[in-house]
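Have a look below at one chain only, the form predicted on its own, in structure tokens format.
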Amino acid sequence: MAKSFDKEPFPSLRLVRANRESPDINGKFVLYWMTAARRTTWNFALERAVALAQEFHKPLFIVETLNSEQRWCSDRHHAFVLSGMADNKKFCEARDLRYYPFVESQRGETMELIEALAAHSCALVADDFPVKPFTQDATHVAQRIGVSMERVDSNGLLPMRATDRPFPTAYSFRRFLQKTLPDHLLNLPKAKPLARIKLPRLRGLPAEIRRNWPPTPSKLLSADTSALSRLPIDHNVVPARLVGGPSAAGKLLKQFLRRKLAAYPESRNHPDADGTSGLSPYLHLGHISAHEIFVELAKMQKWSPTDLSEKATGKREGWWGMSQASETFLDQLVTWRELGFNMCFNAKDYDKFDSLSDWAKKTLAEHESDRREYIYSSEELEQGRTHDRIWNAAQTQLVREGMLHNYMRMLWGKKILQWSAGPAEALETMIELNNKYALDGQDPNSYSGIFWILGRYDRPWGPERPIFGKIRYMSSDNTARKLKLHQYLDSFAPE
């Protein structure tokens, strides 16, 4: 298999010039601004930064930043990211690489730091991530610096720029993937882009950098409660027990492949079975790469690209040439996850109600004035105070653990639609609760799940129902009949 995955030239579809400036060969270093691919392995952006440093014969300088005054910043999200920053610092220090972790304490500090560092650099390489806070920050910096800036896509197996349109269904996107992905599967990022590289050592930084934007101290990197308390973030959303970072992600992947994958098709929908991978938060924060997951799975399956089917049927199974369990998992990791990136990259209104299909908006509008047996306020929903024990359990899991079981997330959203005064209000509630509490909030994949509730990627369903119209309906009673829920309910909604 290793021979089949020989490294190709750097893929041009992964890289975009963010401004019209030229590199400065007199700069002191090549700057890599780490924000989305928060890892030192399987990272196209880091690989590109290393290549530029080698070309210019300059040191490499890695700065990983964490904003503090954006909406939904909290102790929970910061603690998870900080665990990864601690991992990256340890990795780089062991290899005598210059790594600079920075957590801002006031709005705008991150932008100021990057602009100041760019003024001393040959070029700036940044992660490319299609969610608005990231694209807005990157655009802001690109317009204000005087050296070349590149954004590099390390998000999925398919480059986001492989298509210039959003796909309306998973079937149509899957069929496109099956036609297009073989050309990209051989072009993997280097597993260890920092291994065996020879670069000049960066002796020191300009004094004003450390004075004006000091690196994050070890106490904060350890997510110390007192250190977190001094940041301008939401301290009511407390850290979850799940630990972030590339090290934790790697261990979780091994456990999933060894212990859970074989039963994945049967167990993933049952909360009591604990059959999901649990990798979503790590993928979202960039602590693990979809490429690494795919390669580890392929190795376990003794798979090679020659096993791919030549027919692009759009079917969920049969194309990869792997086991049923592996193909079911890959449909989640590749088709559904990257469908979300496709939407966020190509549709600037991806998070707006108007981005729904015409049929979905029409049927929801026709039933907006339907009588609702229950209408709950946003506060009642946030606190899990409804008449529905199963829904309360799902909301409690979200608030307590920062995660929602995959199947329960669907029911969670459907009931919010049913219990809200209107579909636009339901959408606002889902986005607020998900992004506030979920460790994988503000991710293209989580926006896919939220908008699927309202008909995105789906089709009209019958019979037409009150409130839902032709939107797919789900009920707690049916969920209780289909799923194994006893332990889940005892844990999150005990009677």
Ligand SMILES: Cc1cc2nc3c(=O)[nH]c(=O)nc-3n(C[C@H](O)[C@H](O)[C@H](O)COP(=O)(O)OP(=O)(O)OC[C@H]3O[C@@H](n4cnc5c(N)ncnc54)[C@H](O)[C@@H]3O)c2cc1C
The other form holds:
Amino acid sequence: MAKSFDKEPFPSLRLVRANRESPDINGKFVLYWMTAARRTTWNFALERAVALAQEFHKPLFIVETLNSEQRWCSDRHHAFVLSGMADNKKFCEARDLRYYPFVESQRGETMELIEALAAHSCALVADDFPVKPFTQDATHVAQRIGVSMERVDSNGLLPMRATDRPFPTAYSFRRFLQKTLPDHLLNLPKAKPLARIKLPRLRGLPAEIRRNWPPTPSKLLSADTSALSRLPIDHNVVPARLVGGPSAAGKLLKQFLRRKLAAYPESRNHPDADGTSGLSPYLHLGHISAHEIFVELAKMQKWSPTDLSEKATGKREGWWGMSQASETFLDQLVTWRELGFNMCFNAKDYDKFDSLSDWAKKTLAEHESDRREYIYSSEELEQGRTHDRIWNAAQTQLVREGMLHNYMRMLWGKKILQWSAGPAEALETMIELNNKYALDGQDPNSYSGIFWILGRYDRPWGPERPIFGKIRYMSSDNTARKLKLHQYLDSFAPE
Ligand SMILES: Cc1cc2nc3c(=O)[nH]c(=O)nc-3n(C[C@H](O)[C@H](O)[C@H](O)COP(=O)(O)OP(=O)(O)OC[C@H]3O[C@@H](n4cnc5c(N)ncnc54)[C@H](O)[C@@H]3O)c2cc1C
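Having seen the form predicted on its own, I'd like the form predicted together with this ligand now, please.
All chains and molecules follow, beginning with the one already shown.
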């Protein structure tokens, strides 16, 4: 293993050819289609596009797109992504780089635009992200264009293609990481792939592009409500207070490392302590990279790769050779987060009830017809109208802020299982509410969290209970006893 953060050659496991076409050296530019790693730093796909542009002596053209008229598109999600687009535009304009933000006003326009641009390009580089609408769109475009298209994985510290098997537990995945990660850990993306590059300038765009797919106007980029109101998206899910974008993400990371990390192991579970990073929406939308977070943490810890333990025991602490707080945080950021990517990448039915393990499906089926003291409709749940104040507070936080505290998320899901007509209905409700309201929704970890409620990554628990069977149970009373949540309840479910 290399001994420092020096740049290694571009990691081949990060890159896959998406079609069999060749590059067209007569094309006008190399096209980078940004959809998941929505940032200009620490981005393998951008780095690859720059390398191709240098190889072909062509300009680089970055197009960042945002789909509309798809399930869960809303003012909230759009506003968050648009703030990131505004950041990226500012960054590129300051460096005289060609960046084109595009927001669909109807379904299909993005793919048409990319196909039209590909016809003028030498080659296309796209992000790789393992959740369905993204994979489907990229596959569709790859089949329809006449130049080579590559997909590049900038998602986590472990390349998704480092293994082709989905791991059933965090323990087995952690053990695998401890054996495998040293080979990948130092193969970092460039922090500044656009710095000091010399590329020809792209003079103009074909007129048909601007005419048929005009770039996002500044009013929409600033998430102006009247501009958003013209899009075919859900206007009832209003923008959250949290502002999106790489710039906000960078500030949040600094604050977390400086002010919260030391107390993270103790405070992360208490909603009143506000002890977690709050980075998940930014990680989800690619406004920040897991590599950047890791490197900043490692620098703060004065960590070197020689600090890694040589023993892959699968234990949560002791492997990284960092402080306990850092290791607890890395276990979430790396083990738990990338476990979700591992599942979505390797199990195509990751979002289907049937993807649960046999023991979980069996026990849930055995208790499907158990009597339920409460059954709430999806509307009652959505509006937070249950008998349980803690649950209502969690649902209100989700609807109001687009965020939900991790511990509350677990309780939130367990109660949906308990109060739904059956486990399949519970699954549907969780997916709908999570992805509709959460800024980090539609992420691989939306599915790992939601399926964890139903037993994924877990073991059978006793005693066997009504409705849950051997699935881990959680109670609101116990949560109230264990957690500091007075202020939380006052904010989200005042008496
Ligand atoms: C029912 C349910 C639904 C969930 N839905 C989502 C979702 O839609 N999107 C999402 O990103 N996470 C989801 N999670 C996982 C987890 O709750 C969030 O990642 C975490 O609360 C994010 O807060 P944070 O950024 O402050 O985390 P921190 O504690 O600061 O952790 C740092 C990062 O590690 C990752 N992480 C932390 N906890 C987990 C976890 N349990 N599983 C996987 N990754 C984790 C996240 O990327 C997070 O940003 C869900 C969990 C459950 C139980």
